[in-house]
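The chain that follows stands alone, in the form predicted alone, written as structure tokens.
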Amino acid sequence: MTVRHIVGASVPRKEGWDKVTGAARYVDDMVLPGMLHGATVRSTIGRGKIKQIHFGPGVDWNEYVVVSAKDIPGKNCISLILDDQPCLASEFVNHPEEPILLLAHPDRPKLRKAVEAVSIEYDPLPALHTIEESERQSTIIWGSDNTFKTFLVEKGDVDAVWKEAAHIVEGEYLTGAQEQLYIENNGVIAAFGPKSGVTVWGSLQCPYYVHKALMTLFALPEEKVRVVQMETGGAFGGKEEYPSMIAGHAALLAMKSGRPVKIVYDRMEDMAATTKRHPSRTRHRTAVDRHGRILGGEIEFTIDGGAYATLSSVVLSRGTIHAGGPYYWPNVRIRTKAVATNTPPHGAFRGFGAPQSLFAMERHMDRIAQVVGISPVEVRRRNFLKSGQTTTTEQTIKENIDLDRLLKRALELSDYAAKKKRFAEKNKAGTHRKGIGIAAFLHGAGFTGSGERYLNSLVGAEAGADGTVRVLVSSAEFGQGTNTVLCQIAAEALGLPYENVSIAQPDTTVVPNSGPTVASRTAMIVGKLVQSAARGIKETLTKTGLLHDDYSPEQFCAGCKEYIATHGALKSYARYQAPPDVYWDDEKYRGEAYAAFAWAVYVAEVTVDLTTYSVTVDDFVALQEVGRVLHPVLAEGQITGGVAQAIGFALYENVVWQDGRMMNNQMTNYIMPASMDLPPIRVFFEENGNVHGAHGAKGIGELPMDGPAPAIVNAVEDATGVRFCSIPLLPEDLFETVRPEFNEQVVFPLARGTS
């Protein structure tokens, strides 16, 4: 076989031509004969008992299909982990925007009027809207603790370290909710037949999540539920679990009407009703010696889960494991919990809990440096994990990672030392202050702990008589490059041209369950299985004597043609097998949390304007070790996009809540960074390889969400000398905190026309 090195090359995207030419078909492009449009009637209060539903005048209700909870043939829940979230509220509502009724009509514009004509009477009940309220009042209001999940990590003897400490450093750090703000809103089309069952076409990440939820909702066997992923315009975790809800709604309307039903949210509904990043609070109490080395400490990490559990337990899990950062903790106790509030449920978002706990860790490292009297660079260098040491969960670092070298390179690339000196001199006067900050962090690739064992993912590859090969996975493409990278891996495994390999549209009647497209697992976990499945086709042809060494694509084609003519379909499957040296103890919550970590050091340069109290990120260096870069252009794009999204998390994106409802659910008042707000984002890679990933790949998609926020806020503190412990860091926060510090030092120029 002639080796063709496709992996590592920036080949054209598989779906790129269709997207550029407009041939790609999204859910809202799809029309089925006799199709109705669906809409949702939602709760307007945070918590209460439903007394009565009124269908108002001015609407011919005979024209409408109306679905309530009593129309559900199976279990009234969105099946996921705890199955606590109803598909439709029947007696009580627990958050604003909770679905209560569904309406369908052939004319989409008429639906809005009908939704507005439905009024619901409630007996209001007390509601909780913040972590603090939930902790303080849940037993009083609800009569019980309302904690969804807790974790405890213990290593060493934490209680013994306090008396040995030269310094005990404490801090509390807060992060807010964040909207995924994908380009394409949530949307599905559903059809129902008594014999065929339910079919759903949707904009989604995880076809088999939706499949499972529909089986439960309709009490149907798996062969009577079909889920097809359409072209999906962005997701970022926001289309991981929520599509199960909208799919269930469309399918219920389709069942009752006997006609296909399309539901596509407008932007306001999508922002107000769907999941967001979990708000968080982290408390650190750390014992350090006089040199700034960590002796041990306690970390408390709490997230706001919203009204129902959704994925809060696994978001909490990742946040827990990442809470200690890339540092060696000889002794540590990490207590974490996810609490319920009466807001719409929070859910998956790129980074999945790690951005929250790592923000706290990296801000706290700068605080330790201040207390000890050493630089932010030096405090990290003295505490970095090294090969052979153990993480907070007692996982031994077996890979050859040199964080000192990674840090040194990042500092050189950013010209950190010279800039820090220059900025300190210039900051003595004027209305603009410059600062530079760093963050070091890690991100585990794949499902946490024993998650991959439980998933037991299956991947397939199928050869055609024309010598082409089709990859069979449920992994979804939504802009990140899944289709391209998996085809690269298969093509190289088979020695075929990249053009000879395609990927099947995710359809649960066609592709096996290779697990959800989440957790930075696609290239590493699924990619490795694709590599094995592709090699299985080659081995089948070799064992039957139809293929020999150093074959050409033409010879491969001839072998496939002869095999299929004689034996039928030529398919190969590979199922995940956990590495023998990767073991996680669920009960004790310790062990190998991830088969591999990606590592990074980021450097942010900022300007703080003391006239407008705004922060501008002027330059950003992102250096990461990701095992192996499979597609340089896509890899750089993932990092650039993640950094941009994290700049929004740090400085711009503020969800305004009122009684549990998002009030700024429009793109005119939910502010995110535009291209003019972004700095040059300079992306650099190191590649150490990874025995557990295809061609040495690790996860890459979530990593860049973790580090920018703390690097930026560290830089703001460097510029102003004022400590900030929460994000988003808005101009009004700077005004309230920085103004008293500088109003005697800065002489502001008079505005034109004043005296």
Given for the second form:
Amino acid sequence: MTVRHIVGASVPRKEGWDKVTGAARYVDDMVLPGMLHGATVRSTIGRGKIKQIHFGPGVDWNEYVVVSAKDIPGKNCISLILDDQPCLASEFVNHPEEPILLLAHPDRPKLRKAVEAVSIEYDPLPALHTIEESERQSTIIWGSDNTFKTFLVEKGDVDAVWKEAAHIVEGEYLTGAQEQLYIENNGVIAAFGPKSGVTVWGSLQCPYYVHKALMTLFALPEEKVRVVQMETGGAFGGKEEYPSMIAGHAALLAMKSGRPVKIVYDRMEDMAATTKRHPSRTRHRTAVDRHGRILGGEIEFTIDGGAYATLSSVVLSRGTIHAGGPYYWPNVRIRTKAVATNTPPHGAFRGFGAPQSLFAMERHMDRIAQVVGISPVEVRRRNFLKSGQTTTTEQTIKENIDLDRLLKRALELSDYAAKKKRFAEKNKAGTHRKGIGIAAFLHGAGFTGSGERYLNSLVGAEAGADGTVRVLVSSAEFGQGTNTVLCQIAAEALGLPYENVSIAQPDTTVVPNSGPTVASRTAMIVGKLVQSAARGIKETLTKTGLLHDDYSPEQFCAGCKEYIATHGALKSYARYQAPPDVYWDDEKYRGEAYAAFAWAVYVAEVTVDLTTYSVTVDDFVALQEVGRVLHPVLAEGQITGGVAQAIGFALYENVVWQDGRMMNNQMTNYIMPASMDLPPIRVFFEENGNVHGAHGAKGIGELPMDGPAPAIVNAVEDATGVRFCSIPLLPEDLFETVRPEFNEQVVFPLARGTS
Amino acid sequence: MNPSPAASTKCEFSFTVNGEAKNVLAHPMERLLEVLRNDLGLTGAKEGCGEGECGSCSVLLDDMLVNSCLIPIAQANGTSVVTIEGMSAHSLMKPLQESFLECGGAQCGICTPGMILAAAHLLDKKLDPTLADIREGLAGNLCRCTGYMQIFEAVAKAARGRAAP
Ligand code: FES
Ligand code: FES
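Next, give the form predicted in complex with the partner chain, keeping in mind that what was shown is the form predicted alone.
Let's see the whole complex now, leading with the same chain.
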């Protein structure tokens, strides 16, 4: 029997049974015959010239395979956007933990000793560790001005607004680095054959990024590089660009040794050496009228990119476009830049720049409310974007949005008004202060501006003689539900039961390049292509007369069988086509930044304990409009998971830096939320519909990362009266500013170095 | 730090794994997790941190929930160890696995074997756990994907299923 409406139903996760039985195969579960283990010798200083490498005594170096930059057959870089990051440092190092040498040995425990026995002499050079140091340019560490990228967005005439303003509100907001902390560390296995070239199996998000990087590194043609994604134990952006590095390392060792090589980082190495969320600084200067309406403003957004360009320009782009929040700015000037420091490159992490600039925007809205003397609710209501208005990049909001209604519903769900009143009364006495805060925000789905056109994604579907259909995409499953959602879409398009559709393991010899699995683009962009490819199969069968309009799975099967017997494989492909009405100007940073935005209002309720100076989140309401919800259980899981990470970002997760190196690179002292730390996270959806994606779905994965931090800090201010402007907000910060003995607290922004 | 195997020679250790008697040759300080994964091919227990923080390496050792990354094999000598692979016989296993699937308790799945073991261990001790019991029972198992809510729901559902057959 044909199952109708698979989309919208919570069908079982495709690879779910393997996961709950422990049978799912992650890269560290895989062993190849004759396999060696690989390890990395890394720089111990932040910046300098490599003078000499000593292989110390006590180790029989003949047992080890040693690879240096000299062994690289192609270009010594991790090819991504600017190709400025070496795979192995040869002359200079630019950050602590930069890879210099690679070692391989059959016995993994023996590697640790060998890594420790290598000592490297350097001529140290001055290093930079914060945004401010980088801006001062006392030394130039990258390009001509330590700047990877700048953007300028200009709308209207900002210079004219200041004299009309009833109030000018200024603020500076800081966010810290954050570790992705997927529970499975980075890992790959590589094999090399003179004929077959390089094969890599790994924990990764973007098989074709790794593919491209390996082609450059080995100077090999497309067909001599194969990348296979294994089950991936969490990624969150942290396995977007870094896997190209570790894959290159394992492949170099495999080539030199002639044997397969596994490199799996332990937690300490993973935390110290791989990417994190970019630390940021945002400055707002806003002109408002006496009712609290924004007349215009200037926003300056700066992120610390670390030592190499990697993805910073794209992270900056998303942060730039989201900097104005879900508000109408008649006039605005947004100046942004990504600067270089001598820390390991910061990289992709869920939200990708938006959580940083939106933290600032949403804290600043509360500030505007205070200055004008209206409530946080009212200031947002008066400034919300409406359908037909334009964003800061002058994108006209064409879809039907009603942020007022969204806000109203979030306030009802959280019982905001009653709580606000009750807390104000209760806070007059006692050692516990309660507060409630809101954040309203948006998140663009898909690549920015012309990005999707440039990606030119291709998706396939293949029918078998048994009447089952296999989806062919390079989009990876790492927990978010790619496998399930894409199969649902294909099944629905074909009118087949969900069980009759499967998805190929991402393997560059089997699947086409459907683009990277990032930017909340999979459900919306890739989903739509899967739908077209699946329909293509149906059309082929109807055109050849093997299928009629209303068919059963058995008839579909018979059609496939006959088609394949006469014509061979039954495949269909669909390529991305940019909607004709999309306009984007990369020079002026103006136009339709995203095909669609998701919208949300979150409400956080907190308790501040004036004895321990800790903040507890007691209740959390997450209400969003994400288009059609394709799979309610998966969608809810994306939101609760994102909110939990963002609570960590706001209150717990503090990267302690010393000279560009993470000092607390252990789960013992870098604290992520555990089961006891989280409030009930209550998730709600509004459905409005949107024409772009398959079945009207917009992106969902990153959105929940954006709102919790400002909602929580707004709530802490509501509870204590202290204006905190920097996250993570730790007990020591509270200790310094909130003293029970004061009834009137000191109010000043708290500055912590961003790096 | 992980206790690294001593340079000393390997010794023989015997213990029961998932009901079967096993003899392994290992350095006394080698971790149970490595013996299970590398020598016995039981890869359901995962190494998330190697220092007792994340619980992804959870196994039952003489009916106690332990982090196998912290147990030197010498300490496991003579014990009975149960891993996720050996739990299929447990009466709670199927209901737990099904409720994890239905409620969204497994996303990337890397924490899931440990999480399900911890949940089964909790339900063995508590017939009708409250939400607070569940939160506490899973406190040693970190999950970065789910935000735990759907895991709590899955465990509660499995418990309810048992209470009202
Ligand atoms: S690996 Fe054992 S507790 Fe994390
Ligand atoms: S499901 Fe990914 S860590 Fe728990």
